[in-house]
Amino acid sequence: MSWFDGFEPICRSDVPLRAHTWYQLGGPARWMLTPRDEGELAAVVDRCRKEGVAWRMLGRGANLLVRDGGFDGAVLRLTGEIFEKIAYDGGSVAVGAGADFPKFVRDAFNHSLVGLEALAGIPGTIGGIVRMNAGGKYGEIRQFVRAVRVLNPKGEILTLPAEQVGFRYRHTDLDGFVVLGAVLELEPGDRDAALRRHREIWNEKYDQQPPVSARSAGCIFKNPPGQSAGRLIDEAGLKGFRMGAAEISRKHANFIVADAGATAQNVLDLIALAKDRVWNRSGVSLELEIEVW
């Protein structure tokens, strides 16, 4: 009898999770699983926890680095209609965990609703867009969002006000629940007006940061209060550092870019590398702002 029971059609072992995240890098997950509503998550996460079982949840891996040995749990992806609805209701939109939240951006312009056009160029899903409170030079996602859904970590599904979430800097309260969708708040506009923005915003980040086609998992650390932490990689002489095929970034030093042949191994000891040589420099600990796991 396995922890599974009664699971297996959602469940899958040994699934390969450099296919699951933008570093294309990392050994496999011990199990992955997609259930296939609300009710069924919930059940899943309560087996985990009574079983001793090590879960994650795994959006479009946008801001992970899997090591090289893989994670030995228990892999939970929200996929599918249930999970990835949108539902406007003049400018109050319901979005579940599982949307893809550029395709979102795009859509809300098409009913004419304006104002997440200040995150263009965040890749992800609703759920972890939400959970470290994304952001970048022009906005974060809590200047829209009313109510968050989750599974909490008791088992029930609550919607709590924006307030009781916790959203500061790239992170939120929300360690050990599971996001299951946000209701925000967008302002009626001028579609072709966002479009242009949108579009002013993603060419910067182009011009500043490695092309959305590089592998890599964004910013690699979080900005220290009133510093860049790029320029302090910078200063510490690291731009275009390499180790076996990952290099930090000419371009951006504080993203870390794997090229063909590279290991998570590679990646995180240049993580290693950068906060040693920051530290020792300036006396500055930086801190991840991706996950690894």
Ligand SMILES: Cc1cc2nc3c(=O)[nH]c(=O)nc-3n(C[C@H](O)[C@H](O)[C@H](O)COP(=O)(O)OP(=O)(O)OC[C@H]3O[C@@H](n4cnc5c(N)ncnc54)[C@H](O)[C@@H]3O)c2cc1C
The other form holds:
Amino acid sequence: MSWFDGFEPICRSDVPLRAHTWYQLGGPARWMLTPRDEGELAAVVDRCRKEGVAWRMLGRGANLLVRDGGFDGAVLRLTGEIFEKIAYDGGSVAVGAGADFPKFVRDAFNHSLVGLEALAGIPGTIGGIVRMNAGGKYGEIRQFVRAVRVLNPKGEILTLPAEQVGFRYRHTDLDGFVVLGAVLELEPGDRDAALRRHREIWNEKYDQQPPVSARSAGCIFKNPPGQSAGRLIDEAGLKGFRMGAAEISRKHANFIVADAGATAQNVLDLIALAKDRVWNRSGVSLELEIEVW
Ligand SMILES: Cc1cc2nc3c(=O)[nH]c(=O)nc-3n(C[C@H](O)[C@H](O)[C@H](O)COP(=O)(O)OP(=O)(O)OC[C@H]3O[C@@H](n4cnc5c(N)ncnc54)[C@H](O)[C@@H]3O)c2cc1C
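With the form predicted on its own done, generate the form predicted together with the ligand in the same format.
Below, the chain from earlier opens the complete complex, with every other chain and molecule after it.
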């Protein structure tokens, strides 16, 4: 008997998480489960809780650094038609948590629904995007979210109005919740104009940052109020600094990029160094934006 008795068809053991994260770093998940519907998902989470198995939700792994030792618990992914469904009702769009965000943005343009061009160039699933309140200088996902469908820590599936999600800078009150989907409200508008704006914002972003194809997890640290984490790290003289095969980006110091042969520990060492140097130089305590498992 194992804790995942009955879930064998959807459970794999020792799954390398490097294959599932943007960084392509880190060790295996002890278990990875891909539930086939919401009922099965609720049952898996319930089993994890009852058996004391640590569990985490995984989207595209675009905001994650997995340690070299891996994650000693269950990693749950929402893939397949049921979790990736998109349903349009005028400007109101219900999107499954597993849907790929950049693809959805383009799909919405094709329905002449605009607004999400403000979030151009942000990889992830709707689940991760909502959970992190992803965004940048032109907007955040919270501006578009009307409601979020969740599995709450009591095991109930319910719909939270946006006001109850606790959206704030790169965070929400959804710790311990599973995001199942979100209802977004988009404006009807001109598809081609939205595409042009999307391209402009994308170009602007990647003029200043490493390309989306680079192995990173986006910005490492949150910007302290009124300051730029990248500038503080740059002023501490760390642009281009390397540990093993990881580097504080020369293009934008709030990015740490992994080259071939890098380890998660290389990235963690650079994080510790940046925190330390910025604290000593500027008296600012940098807070992680990425999650470390
Ligand atoms: C090149 C690059 C550029 C980026 N630019 C930006 C940017 O401009 N702005 C920005 O905000 N972010 C940016 N990011 C970070 C990343 O794109 C976002 O944080 C995004 O929301 C991550 O989504 P994900 O699905 O990959 O989540 P993951 O990285 O897989 O997970 C992130 C967190 O969300 C949780 N989670 C995932 N799915 C669910 C779910 N269904 N239910 C509950 N919790 C869930 C995870 O457990 C974890 O806590 C960038 C990343 C990269 C690699």
